[in-house]
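A single chain comes next, written as C-alpha cells; it is the form predicted on its own.
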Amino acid sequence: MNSDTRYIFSTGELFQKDFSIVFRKEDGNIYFPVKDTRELYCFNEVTLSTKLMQLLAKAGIVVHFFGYYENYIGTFYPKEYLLSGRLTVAQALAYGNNRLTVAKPIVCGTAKNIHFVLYHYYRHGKSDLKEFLDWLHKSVPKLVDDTGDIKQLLRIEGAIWAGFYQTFREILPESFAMNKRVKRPPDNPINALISFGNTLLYTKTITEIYHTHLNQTISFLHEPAERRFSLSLDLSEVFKPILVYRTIFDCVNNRKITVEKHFNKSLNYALLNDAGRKTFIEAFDERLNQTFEHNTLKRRISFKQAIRLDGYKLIKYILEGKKFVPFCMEDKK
C-alpha cells in the first residue's frame, strides 16, 4: 500500500509522540512517521487527543473516518495553508457565470473513459457491447453540446451511468449481477462494491484538492450545498471508470473478492467484511499510484497526481481562461 496513507482497521487510540502518531490497539502500538504521512483512513472506532489534532493540522494531515456500515462519516480537514481569496471570489463567478463551460466537459470526459474500460471487452469478444459503445463515442458529445441547462446536462450523465450499469451482465459474473444502483444502505455485493470505491475516490479527491488552491465547496456538475465538499464530487467523476470500476471488475473476475469469503452473511452480503476491504483497498490503491506517461507533460504521473492535475487545469480557466479538459485516459500513452 501507500506509505504516506495509512488505513487503521481496528479499535483503538491515536496519540502523539515525539515525531510519530502512535495507534494503541490492543495487541501493541504502531507507529507512523509525521513526515511519512499524508491522509490517515478510520474504518473502526478510534480516539483521538486534542494534543495529536494540533499536530494533524500543522503537519496538513487529513483524516477520513468512516462508520460501522462502510458509510463515510466525515473528514477532519486542517486548516487551509493554501488559502486564496481572489482565487474563491473567481471560482464563485465561474460557477456564477459559466457554469455549463465547466460541467460539460465533466460529464464528456466521464462517458470517454467509460468507453476506454468497456472497448477493452468489446475486443475481447462482448459484441453485445457495440450498441452502448457507439452511443457513448458519437451520441453523447453531441447531446452535451446541444444542451443548455445544468438539469438536462444531468439526466444525460444519469443515463451514461445507467447505460454503464447495464453492460455489467455481459462483464461480470452472476453472484455479482446488478439490477440497479441502490446506495444507502447498498442491498448487494455490487452496490456494496460500488459505494466502497465511489466513497474512496471522494474522500482522495477531497485530500489532492486540499493541497490546491481551490474552494471544495464551489462545484460546477453537482450542487453546492451545505456540509458536503462537492467539488470533489465533481473533480472525482471522470476518475470512476478508471479507478473504480475496472479495481471492481479486476478484484471479481479475477477472484480476488468472491461473494463467500469477502461480504457479510448476516447482512445480506451487502457490506464488505474486513478481508473484503483491505483486498479491495490493496487494488485501489495499487491502481491509484500506477504511473504513466503523460502526453501532455511528458513525464510519469501517477493517476493520484493526475486527480491533483485536474485541480490546476481548473483553476488556469477560472483564473486565465484556459480551456477546461479533465483527464481523459487518451492522455495516457
Given for the second form:
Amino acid sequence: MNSDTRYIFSTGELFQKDFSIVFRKEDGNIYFPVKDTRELYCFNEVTLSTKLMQLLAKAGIVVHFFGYYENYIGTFYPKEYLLSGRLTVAQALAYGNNRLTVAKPIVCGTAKNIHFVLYHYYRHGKSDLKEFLDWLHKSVPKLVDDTGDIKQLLRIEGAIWAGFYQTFREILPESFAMNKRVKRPPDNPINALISFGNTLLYTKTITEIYHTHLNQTISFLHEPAERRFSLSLDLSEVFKPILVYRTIFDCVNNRKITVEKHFNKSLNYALLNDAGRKTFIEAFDERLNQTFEHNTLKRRISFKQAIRLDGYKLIKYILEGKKFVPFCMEDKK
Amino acid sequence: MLTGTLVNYYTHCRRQCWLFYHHINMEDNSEDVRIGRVLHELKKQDKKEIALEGIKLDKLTAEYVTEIKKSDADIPAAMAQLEYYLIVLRDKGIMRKGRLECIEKNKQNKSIHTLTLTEERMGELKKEYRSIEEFLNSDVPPPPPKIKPMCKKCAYFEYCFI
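Show the form predicted together with its partner chain, please, because up to now only the form predicted on its own has appeared in this conversation.
Starting with the chain above, the whole complex follows.
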C-alpha cells in the first residue's frame, strides 16, 4: 500500500524546484512529487522558505513539525479549502445543545475497540483479562448511558484507560511494564511509546479533518479549550487502541523495539532514539495504510480513510441528525 | 441564486445539488473530474469564455449556445443546464438555440444534440426554477437515494452512504 506521507528524519533544506518539493540533505536530493504527497513530517532541523509554503498551501499539503525530544512543535496548516458557513454554525450549535450525544458514543467506541484489542490476548490464554473485558462489555455502556454530564463521562473514560494500562503487565514483557501513565515528559519506555504514538495519531487526524468541512476547534468530549485543534483529540480517541496500542504491542512483543537498542540511554530510556523512532513510524504507517472491507460502504478502505469517514459521520450528525457512531473494529464500520 | 451547475445537479441528483449549494463539496480525486476541468480550460483558451449571472458559456455563436461535456453520461442533466442558459440569455433579449457537444459518446450514437425553446416550455421552466430555489433553502438535504450505479463514481459516495 502506497503512503502519501513523507517522513523526514535527517537535517536539511526543503525547497521548491519546478513543481516538486525537494529535500536537500548531506548526501543528495530527494524529490517528493506534489501529486502523491498529502502530508510531511519533519523530525529534525529543516529549513524551508515561504516560497515552498506557497506551493504546500496551494497543494493542500499539511506539515507537522517535531523537536529534538520528539516533542510536537506544531503544524503548518494551509488555508482552508473546504468551508461551509452553514456547517460551522451547526457544529457550534451541536456543541451547545447536544454535546453528550456526540461525546458518549466516543467513550463507548473506545471501550469497544479496547475490548477488541484485549480479546485477542484473552483468546490466547490470558484468562486474567476476563474481568476487565466483562466490565468493558457489560458495565461501560450502562455507565455511559446513565451519565448526565460531561465531567462524569470523562471520569468513566479515565477509568477505561486506567484499567487498560493495568492489563499491560499481562501482555507486555517486564522491561515494558508500566506503573502509571506519565505524560509531558514521559518517564519510561512504555510511556514514551504511548506519548509518541498518540501524538502521531493526533497529527494524522488533524490532516484528515483538514480534508473535511469540520471546524478543528469545536470538540465534544474534550473541552474546546484543551488544545488548539481539540476536535482531533475527539476523533482520534476510538482509533488509539487499534492503531497506536496495537502497533506498540506488535513492536514490543515481536522484539522489533527493545529497551536497550531503541531508547535513549542517557535520558533514562524515557525517549526513543533515531532507530526506535523510525521503526515505530514504519510499523505505525503500515498499519494506517492497511486496508479492509468496510461493512457499510462495501469497498476497501484504509484505516487512515476510516478516520476521515468518522469526520463524515460527524458532519452527517450535525447536518442531518443521523446518529453518530464512531469506527468500531469489530463491526468494521 | 441559481447557476447552470445547480440546475444540472438538480436533474442529476437532488442531494448533490443541495450539498453543493451549501458548500459541502468533497475533496475530489476523481480522474473524470480532473479531465473535465482540463477540457474546460482548453476550451477557454480557444475562445473567450462568457460568464454572466451564474452562467458560464463554453461557446456563443450567432445561432447557438454550446455546452461541451466530456461524455454523454447524463444528457437530461446537461440539457437542463443548457435550457437554463437559454432562458437567462433570453431574459436579456438574446435569442439562441442550444447545442450540446459530448466528446465521448458511450450511450448514444450521436455526439451533438440540439434544442430549441418553446414559449410553453419556458413557462414550465420558470416555475421549475422557483421550486429549485425553494428546495435549496430547505434546512436539511434530502436523504441519500438507494445506491445507483452512478453513485459509485460520485465524490459524495462515502459521505452519502457511510
